[in-house]
Every structure is written in structure tokens, then in C-alpha cells.
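Here you get one chain, nothing else, as C-alpha cells; it is the form predicted on its own.
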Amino acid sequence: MMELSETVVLSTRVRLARNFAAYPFPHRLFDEAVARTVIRTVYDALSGLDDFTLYRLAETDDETIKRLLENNLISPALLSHKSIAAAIVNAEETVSVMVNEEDHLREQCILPGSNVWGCYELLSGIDDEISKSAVLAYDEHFGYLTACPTNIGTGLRCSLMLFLPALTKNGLIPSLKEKMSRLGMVLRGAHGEGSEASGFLYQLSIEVTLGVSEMKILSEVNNVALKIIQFEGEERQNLFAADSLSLQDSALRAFGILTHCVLLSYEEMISLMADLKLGVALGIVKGDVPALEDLSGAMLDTNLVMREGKPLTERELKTKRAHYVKSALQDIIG
């Protein structure tokens, strides 16, 4: 039987700014020179870790731009900055860094499941090899300087990816979002915000990074988790109690439907998947959640467009979604 924080928390995101001390912040840089020579020192410094893979925004295509961002490798915001920022991935696509975005780097790990120190320790690596390359902007009174005041200190961010049916169902997430502001934390779509939570899918993360050791907010982050997980379960229990039959209903007709339809949108596989996780969470429906949800990500648009090999028409990718989700069930569900 599936631990009930895998149907819980679907993924760990863990975020570091920083800033060269030798350069103007991004807002600034208007030498396209120096923004090359920062992406440089970048990527060479990362080269020996892993295999990495430099992508420069503006000579990259907007399908790979695309899919970076519904991969969530790169933000809106690196965007703005097109002329001077780039990305750099590594193969398993867990650890990307922006480069002149809002700060010169914003280095990022994602993990599946709760992992925030599997994400810290490896994000720290990443940073300790950038740091032996150039000297970072940092004050000893106030930590590492960053380009919005909030993210000054250690510059850390830390989020998990929640999958809260329960919650929502029982129209408990507006007082959850209001004990979570009052310990500093933030609860979100899983988009960011003002994003909806589609799916019941929800972001928490932290606000605070001044004054607080590195150490302190990913503990602070985890030990909240557990709760949210505790509170979910709960959640789940009574929700089943008062009406088990309409959970069995709408899992099996989401199986059913996700099974055999011929065409079939990203909006409406995230819907039916949401009741199918929450059938399996409750044991109607043998299977593996984060199975389910790895396969969510494989169906994005530019996904399917990667996978193929080619691009596709908006009726092409409702028809290999349905197919690719269809034929993935059916090792998934048992």
C-alpha cells in the first residue's frame, strides 16, 4: 500500500538567486558583452558536474522555449530579458539554471515526492561549483543581495507540490491558506499566484529568507508538510465515510473515460486524472499516484510535440494524447 505522503506531495522544488558581485543586477545589464560573459562562466563552471545543455533565449526556438516553460525549467519572467538570459539543463532535466533573469542565476532543483534535503544537497553542489568561479554579491549583515528585497538573506526558496482533493472538496483550503500565511508560508495554485488549483493541485512555499538559516526554512517546510499530509488524510477518510460511492462513481468513470475516448485536451485529462489519483489515494482503484502524475507531465503539448518528432495540429495532440494515456493505464492501473 502507497505511503500516504506520496499522494500527498507530488514534488520538491528548491530555489537559490544569487548574484555575481562584479556585474550590474539584470535590470541594469545592458552589455550584452557581460551578460555573454556570465552565462559563460556559468555553464563552464557547470560542465565538469553533469551533462548539461546551454540554451541561449535568444537563439532558441519558441517550441523549446515553450516547453521549457510548461516543464517549468525556465520562468515568464527570463522572458523579459530575452536578449541577455539563457538556460542551462542538465539530461534528467531535475536541476536548471536561469541566467539574467531577475537575479544573474536563479538556481533551481525539482524532485519527485517530498524531498527537500534531496533537493538542497544537490542544488548546494551546483552552487558551491558556481561560487569557485566568480565572487557572488554578498553582505555580511544582510546575506546574499539579491534584486527584490524578499529573497535577500540566503536566497532560498523551498515548494512542494500538493495534491489536496480533500481539502478542497470539504472547503477547508481558505482557512488552510490563512494558518499557512500566519507561520509565513504562502499556499497557492500550482501555477503561482493568482493561478486556479486545476486538479487540486496546489503550490506551498516559503516567504521568509532573511534572518533564518538555509537549514531552518527547509526544516520549517518539512515539518509543515507533514501536517498538510496529516490534515489531507483526515480529510480523505471523512470524505469517503460520508459518501463512498460517489468516490468509486467518479474514479471508475474517469478510468473509464481516460481508457476510451479518442480525443482528449490537456484541461480535461488534468480534471479526470484528479478523480482518478484520489480513487487510488483511497484504495478504490489499485495503482501508483505519482506514476499518474509523471504521466500528467509527459502529456503536455510540447511533450507530445518533443516525442514525436514533429508538430502537430491541436486535433493531432487530443488524438496521441488519448492514445499515449490509454496505452500508459493500462501498466499503471491494476
Given for the second form:
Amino acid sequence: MMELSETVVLSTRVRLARNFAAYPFPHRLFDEAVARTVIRTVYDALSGLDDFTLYRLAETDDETIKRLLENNLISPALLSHKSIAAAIVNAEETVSVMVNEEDHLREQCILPGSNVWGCYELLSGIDDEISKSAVLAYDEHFGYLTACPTNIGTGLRCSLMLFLPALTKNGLIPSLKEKMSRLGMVLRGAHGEGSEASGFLYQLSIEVTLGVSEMKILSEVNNVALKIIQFEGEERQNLFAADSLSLQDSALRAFGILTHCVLLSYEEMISLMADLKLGVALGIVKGDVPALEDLSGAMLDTNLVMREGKPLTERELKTKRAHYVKSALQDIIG
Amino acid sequence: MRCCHCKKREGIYEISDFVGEQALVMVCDECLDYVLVGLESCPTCGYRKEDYERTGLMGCADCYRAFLPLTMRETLRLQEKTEHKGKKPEEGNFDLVEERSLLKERIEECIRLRKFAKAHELSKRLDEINRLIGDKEDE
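The block above covers the form predicted on its own; next, return the form predicted together with the partner chain.
After this comes the whole thing, all chains and molecules, with the earlier chain placed first.
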């Protein structure tokens, strides 16, 4: 049986917002030479640390941009400054630095599972390296200065991707959202409001950036995550006790379709995968929730195109996805 | 605490005195603008206060000081607190007393998750901090 936390917290994301003290914030940065200087300075600072790739968005093809977007390595907002924007991404694609988004720098790290400390340690090292190469906008009183005052202070945002099928099925998400809001945190559907019903995926994030230190913020997120893990665990047991046959039926039905279908859309896969993941988490089906989550990510349109090395039609995407999912599930599900 | 400006109403905003030595003072809603006087446009980048009202974004780092009353009002509205705690660019590290108390939490968590190698590694850092700051009280 898997560790409960691994089946609830699927990934952790931490980001830091930073700016160069000497230049206007990106929405007022009209001098492309200055924008290039910002990009070059950051890329040079990071090159010594790891194998980073620089993507200048103005020179990057649409397919690559779409892939960076789908893998959360860049944000849609970065595209609105395309002529001056860049992304610097490490080889494992766990760390990315968006340059000239809303702020000069949006440094972010995404790691699997519940790992706020791991994310922050990695990111803080990168941040220190950048600080050695540039004077960052910092005020003794207000901390790190950002284009929007909602980010000043630490410039830190921490969020967790949560898989909460039992809390969703048992109707407990609205009250959990309310509790989180009282703690200064936000719980929302991972793909926007109302998206939770399909994959039971949620994003938990903390909003405060001023007056609370990085360590305190991360510790709070971690402690809240532990409570949510326990809560979801209890509700999974209740769900199982109430109607284990239905859960077994849904999980095995999902497994059956996923391993025998010929055409598979991404949306259908996410929905079936949610039932299968719940079955695995409850021990009905032997398997590995993080591996199923990785498989879902790998089955995004752009990742399939990259895997095939050529453009694919809608129909080809569906057949390739069905084919890969079938073969991967034979390894993941025991 | 009474408002430091009108001395009549109850102060509701806790702010630092930017002019002096960062002493803590309380200001009421009505007096907030009088206590802190700001400029109409930023001397560094030429951004105007109304540009902020329109976009919700500052123009450059110096805008925060140029529009101090606006900055204070917005940080109180958006953040509830006005004074930074945490990392500084030149230091790259944290308050050691705070780091110690959080290290203790992390070590307990590692032990609970049976990640003993990581717990051992963190304990070494804890010993190092204990040597550096002795028996200073945790927050």
C-alpha cells in the first residue's frame, strides 16, 4: 500500500518574483536592448549551476511554446510580452525562470509529491546566484519589490496540486475552501473553477507575501497539507466503508476502458484516470498514483507531438494516446 | 492606541514611522493621507498615480517610495501587514532563531516519514545553529 501523502499531494510548486532595481518593470520596459540585457544576465548567472536552455519567445516556434505552456514552465501572461520575454529551463524541466513576465523574473520550481522544502532549497540557491549578478529591487521596509503590490515582501507563492476524490464525492470541498480562506489560503479547481469534478484535482496556494517570512509561509503550507492529507484519508475510508463495490466497479471499469479503447481524448483520459487513481489509493487495484499522474502529463497533446517528432491530427492524437496509455498501464498496474 | 495624528480617534493601521527610526505608530483611516505625503509622479520613471489606479501595477521600484501613501494603503488593503520579514538579497539566508525552530519541525516530519538520512542531515545544521546562537529563545 502506498504512503497516503503520495496519493493526495501530487506536486509542489514554489515561485519567487524578482526585479532588477535599475530598470522599469516589464509593462513599462520599452527598450528591447535593456530587455536583452536582463535575459543575458540571468542566463549567464544560471549557466554555471546546471544545464539550462534559453528560449527567447520571439524566436521560439509555436509548438515549443505550447509545450512549455502545457507543462507549466511558462504562463500565458509571458506571451503578452513576447517580443521581450524569455524562459530559462533546466534539463529536468523542474526549474524555470520566466524573464520579463509581469516581473523581470519569475523563478519557479515544480517537484513531485509534497516537497515545499525541497522546492524552496533548490530555488533559493538559484535566487542567490542571480542576486550575485544583479542588484535586485529590494526595500528594507517592503522587502522585494514587484510590479504588483500583491507580491511584495518575499515575492513567494507556494502551491500544491492535490488529488481529493473522497472529499469531493462526500461534498466536503465547499467547507474546506472556507476553512482555507480563513487561514489565508485558496483552494481552487486545478484547471479553473468548476474543473474539479472531472479529475478531482485542486490547487492549494497561500496568498500572503508581506510580513511573514519564507520559512513561516512554507511551514504553514506544509502543516495545512498534512491536515488535508489526513482528512482526505479518513473520507476515503468512509467512502470505502459505505460502498466498496461501486468504487471497485468504477476503478476496474476505468482500467478496462483505458486498456482496451482505440481512440482516447485527453478529457476522457483524465476522468477515467481519476477513478483508477482512487482505486489504487484505496488498494483496490495495485499500482502507483504518482506514476499515473506522470502518465497523464505525458499524454498532453504537445508532449505526444514531441514524442512522435512530427505534427499530429486530432484523430492521430487520440489513437497515439490510447496506444501509449494501454502499454504504460500494463507496467504501472500490477 | 490613539491615532498619532488626530490624537482623538483610535488608530487602526499599524505603520512604521518612515521619517524617524522605524518606531511603530498607529493611524486612523481619516488621517492616513495626512500622515504620509506622496508625489504625483515618480521622479525616476515618470509613472503617475493614476497610471497605478488604471493598471494595478507600479512602474518601477522607486514608485513604491514616490507614492508612499498609496503604497501604504494598497499594502494594508492587499496584505494586511506592511513590513517585510524574511530573506534579503545580500544575505541569502534567514533569521537563525526562526530557522532553528523550523528545522525542529522538519526533523520531526522526517522521522515521522522515516526519512532518517534527511533527518540526520538536518540535525547537523541544527547543531551548527545551536553553536552559533547558543540558547537564544525561539520566537
